[in-house]
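Below, in C-alpha cells: the form predicted alone, a single chain.
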Amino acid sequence: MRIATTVLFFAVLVLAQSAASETTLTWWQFWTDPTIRPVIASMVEEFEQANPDIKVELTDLTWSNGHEKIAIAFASGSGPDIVELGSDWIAQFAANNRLADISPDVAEELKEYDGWSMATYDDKIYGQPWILGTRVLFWNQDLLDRADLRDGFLPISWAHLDTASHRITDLGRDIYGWGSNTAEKHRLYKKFMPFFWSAGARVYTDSGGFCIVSSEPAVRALRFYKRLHDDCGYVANQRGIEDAFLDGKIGFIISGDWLLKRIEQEGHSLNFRTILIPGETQTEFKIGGRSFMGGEFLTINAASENKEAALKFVKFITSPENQLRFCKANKSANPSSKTAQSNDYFQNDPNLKTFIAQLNHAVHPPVDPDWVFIESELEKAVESVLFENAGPGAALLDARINIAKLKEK
C-alpha cells in the first residue's frame, strides 16, 4: 500500500511539473471563413505536436469590431501573446508601445519576404509579413470584342483604359465601361490611390514632414478618375460592382484575388482577363502603373511573457510551406514569402501570376499612427468630387489642410 501511495505521489508530481513547464500562447486572428479556418486550426495542431511544451489558444476576431477589441485588450494589459494586425494598424499600436520590436530576430529573413516596410515604424520592425493584398485590373474580353478592341488590345495606359471604357459604354443600355465605387468606407480610397500613385503623386514629401496630397499629379489623377466615373461608371458598392461584372455588364473593374475565388466557386463562365494596373503613360520598357498594397501581419504583444515561444510560432505559421498551403486553401494569390511566390501554383496560372507580378508594382500607405484619419480625409475628397461635383483641386487642397492640422496636434 505504501509503495502504491509513493508511486501515485511521484506520478502526480511529474504531471504537476510537466504542467508547470508547459507554455500557453494566445493568438487572436481574423480568418473565420469555413474554407480556411480548419486549415488554421490544423496548422496550430501541427505546431503543438512538434512542440509538445507549447499550447496555442486560438481566438477568432471579426473585421467589424476586431480593432476595438484589440485596442481595449492592449490598453488593459490583457492582450494576447500574438495578434494578427492589418498593415494600417501597426503604426498605431507600435507608437503606443504595445508591440514587441522583432528587428534582431528577423534580420536574416529580410530578403526572403515582401512587406517589411509596412511593419517598420521608427526604423524598428514590429510584425512578420504573412499574407499580403493588392488589386489588379479585370476586364470582360467579350465586351472588348463587341467594341472592336481585338487583335491583342491591352489596357496598359490611362489612354487605353479611357478609350476602351467609353467604347464599351457606347455599346448600349445596361452596359458600362467602368465599375465605380460608392462612398464605401475603407474601400473608395483604395480604388483611387492606384491612380494617385500611378501619376507620381505622394502623401508626404520624402522627409515625411509635409503633406502634398494636393499636388498637380494628384489633381490630374482625381480628374481622370472622375471622368471614368461620370462618363462610364456603373456605381455601386464593391459587391454590387463585382456582381454586375460577373453578369457581363461592366468592361473594367479593379478588384482583389477574392474575385477569382468567387468566379471559381460560383462556376461563372465569364470570358475575363487580368492585367497590371495601367500607368498614366506606358512604354515598352517601363511599367508605370501602381496598385494599392496592404497585408496581414503577425505581431507579438510587448507585454507578453512568452516572446520566445511566440516568435517560434509566428515563424512556423509564416513559413513558405504554410503560406503556400494557406493560399491554396483560401484561393488567395499574395503570399509574402518570395519562395512561395515562385511556386508553380502561382506561376502556371495567368491570373494568379498577375497578382504576384503586381506585388512588385504596388505601394502601401505611409506607416503613420494617424493613417486611419488621413484615409478618411482622402475619402472625403474623392466623395466630394464624385458625388457633390467639387473640383478635384479644391477637394484635395481641403484634404491637405485638414491632414496638416491633424499632424500639428
Contents of the next structure:
Amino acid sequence: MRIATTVLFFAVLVLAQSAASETTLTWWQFWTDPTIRPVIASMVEEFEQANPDIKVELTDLTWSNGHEKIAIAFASGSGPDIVELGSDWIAQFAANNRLADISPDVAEELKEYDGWSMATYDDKIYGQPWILGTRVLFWNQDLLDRADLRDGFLPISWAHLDTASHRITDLGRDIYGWGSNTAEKHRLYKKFMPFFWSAGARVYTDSGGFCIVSSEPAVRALRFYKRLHDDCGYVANQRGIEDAFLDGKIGFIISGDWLLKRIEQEGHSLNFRTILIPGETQTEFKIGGRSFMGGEFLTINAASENKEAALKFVKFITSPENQLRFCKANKSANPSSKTAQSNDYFQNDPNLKTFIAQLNHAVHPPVDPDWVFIESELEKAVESVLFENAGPGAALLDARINIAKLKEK
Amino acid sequence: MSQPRSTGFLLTSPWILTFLLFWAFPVVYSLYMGFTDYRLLVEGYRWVGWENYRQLLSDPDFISSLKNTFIFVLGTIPVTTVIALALALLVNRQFKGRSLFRSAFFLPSITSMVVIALIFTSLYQRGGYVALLAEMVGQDPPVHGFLYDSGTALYSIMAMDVWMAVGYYMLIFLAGLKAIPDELYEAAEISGASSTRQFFSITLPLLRPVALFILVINCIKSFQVFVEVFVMTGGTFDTSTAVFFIFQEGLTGAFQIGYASAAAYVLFVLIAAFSALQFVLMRRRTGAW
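Having seen the form predicted alone, please provide the structure of the form predicted in complex with its partner chain.
The next block holds the full complex; its first chain is the one shown before.
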C-alpha cells in the first residue's frame, strides 16, 4: 500500500512537472471559411505533433469585429501570443509598441518572401508575410466579342479600357462597360489607387514625407476614373458588382482572387479572362499599370512570454509548403513565399499566374499609423467626385490639406 | 427587521452588482473618458478638459451626423405614431381576419433588424422592386439605386424604419384603446356625438398617456439609430447618424475612446432634453397626470 502510494505520488509529480514545462500559445486568426478552416486546424495539429512541448489554442476572428477585438485585447493586456493582422493595421499596433520586433529573427528569410515592406515600421520588421492580396482586371470575353473587339484585343492601357468600356456600354440596356464601386468604406480607395499609382502619383514625397495626393498625375487618374464611372459604370458594392459581372452584365471589373474561388465554387460558365492592371499609356513591352497590394501577416505580441515558441510556429505556418497547402485549399492566388509562387500550381493556371505577376507590379499604401485617417480622406475625395460632381483637383486638394493638418498634430 | 432587509439585498445583489458593474460604472467612466484624449492602443492618456467637446462642435462629420439624426427623429416619429394609431383603430374594429392583420402588422417588429435591412437593401437597389414601383407611377428612380444617392438614401432608411416600427406601436395603442371604458362611447352616442367627435373628445384625450409613452420611447430609439445605417449604407451617402459616428470614432480606425465618449454624452444630453421637452409639452396640454 505504501509502495503504491509512493508510486502514485511520483506519477502525479511527473505529470505536474510535464504540464508545467508545456508552452501554450494562443493564436487569433481570420480564416473561418469551411474550405480553409480544417486545413488551418490540421497545420496546428502537425505543429503540435512535431513540437510536443507546445500547444496551440486557436481562436477565430471575423472581419466585422476582428480589428476591434484585437485592439481591445491588446489594450487590456490580454492579447494572444500570435495574431494575424492585415497590412493596414500593422503600423498602428507597431507604433504603439504592441508588436514584437522580429527583424533579427527573419534576417535570413528576407529573400524568400515578398511583402516585408508592409510590415516594416521605423526600419524594424513587425510581421511575417503570410498570404498577400492584390487586384487584377477581369473581363467578360463574350461582351468584348459582341462589341467587336476581337483579334487579340488586350486592355493594356487606359485608352484601351476606355474604348472597350464605352463600346460594351453601347451594346444596350442593362449592359455596362465598367463595374464601379459605390462609396464603400475601406473598399472604394482600393479601386481608385491602381489608377492613382499607374499614373505615377504618390501619397507622400520620397523625402520629407509631404503629402502630395493632389499632384497632377493624381488628378488625371481621378478624372479618368470619374469618366469610366459616369459613362460606363454599373455602380454597386463589391458583392453587387461581382454578381452583375457573373450575370454577364459588366465588361470589366477590378477584383481579387476571391472571385476566382467564387466562380469555381458556384460553377459559373462565364467566359472571362484576367490581365494586369492597365497602364496609363500603351506599353506593349513594358508593364505600366500598378495594382493595390495588401496582405495578411503573422505578428507576435510584444508582451508575449512565449516569443521563441511563437516565432517557431509563425515560421511553420508561413513555410512555402504550408502556404501552398493553404492556397490550394482556399484557392488563394497570392502566397508571400517565392518558392510557393513558382510552383506549377500557379504557373500552369493563366488566371493564378496573372495574380502572381501582378504582385510584382503592385504598390501598398504607406506604412503609417494614421493611414486610417488618410484612407478616409482619400475616400471622401473620390466619393465627392463620383457622387457629388466635385472637381477632381479641388477634392484631392481638400484631402491633401486635411491630411497635412493631421500630420501637423 | 434586519433579517428581511439583508435577505432582500442578498436576493437582489446579482442584479445590483450587474447594474453597478456593467451599467453605472461604464456610464460614469465614459463621462470621465470624454475629458481625456484616450485612444485604445496608445499607452496612457491626458486630461484635455473640454477640448473634445470643442472639437466636436467644429467637426463637420459630427455636425452632419447630428443633422441626419434630427432628420431621422423628426421625420419618423410623427409618421410612425400616426400610422400606428390608424392601424390600431383599424384592427380594433370587429371584422373577419382581424387577428391575421394584427399579427401581420406586428410581425416586422419582431424580425431581426439586420434581416430586414438586407431585404430592403435588395428592394432599394437599381432595378429593384421599389425602383420599378417608382417607374410605374411615373417617377425616375435614382440612377444607381435609392441607397446610392445622397438625396434618397437617408429617407429610404427612414421609410423602412417606419414600416418596421408601426406594428409594435400599434400594439401599444391597441392596449390603450382597450383600456378606454365602453360606457364613455355609449354615453357619447346617446348624446348624438358623431364618430369624429367621439375620436377627438374621447379616444384621443384618453390615449394621451399612451401617446406620450410612445413618443418618448420612439424618440430615444430613433436618436440611437445605428443598425440600419451600418448594414444598408455604412454611413455613406450622407446617412451617418450620431451613434454611427460614435461607433466609427470609438470602435474602428484609431479607436478614439475619449472623443467618442464626449460625442456619446452630447447625444445623451440631446435625448434627455428632447424627452423633457415632450413631457413638458404634453403636460401643458393635459395638466399634471
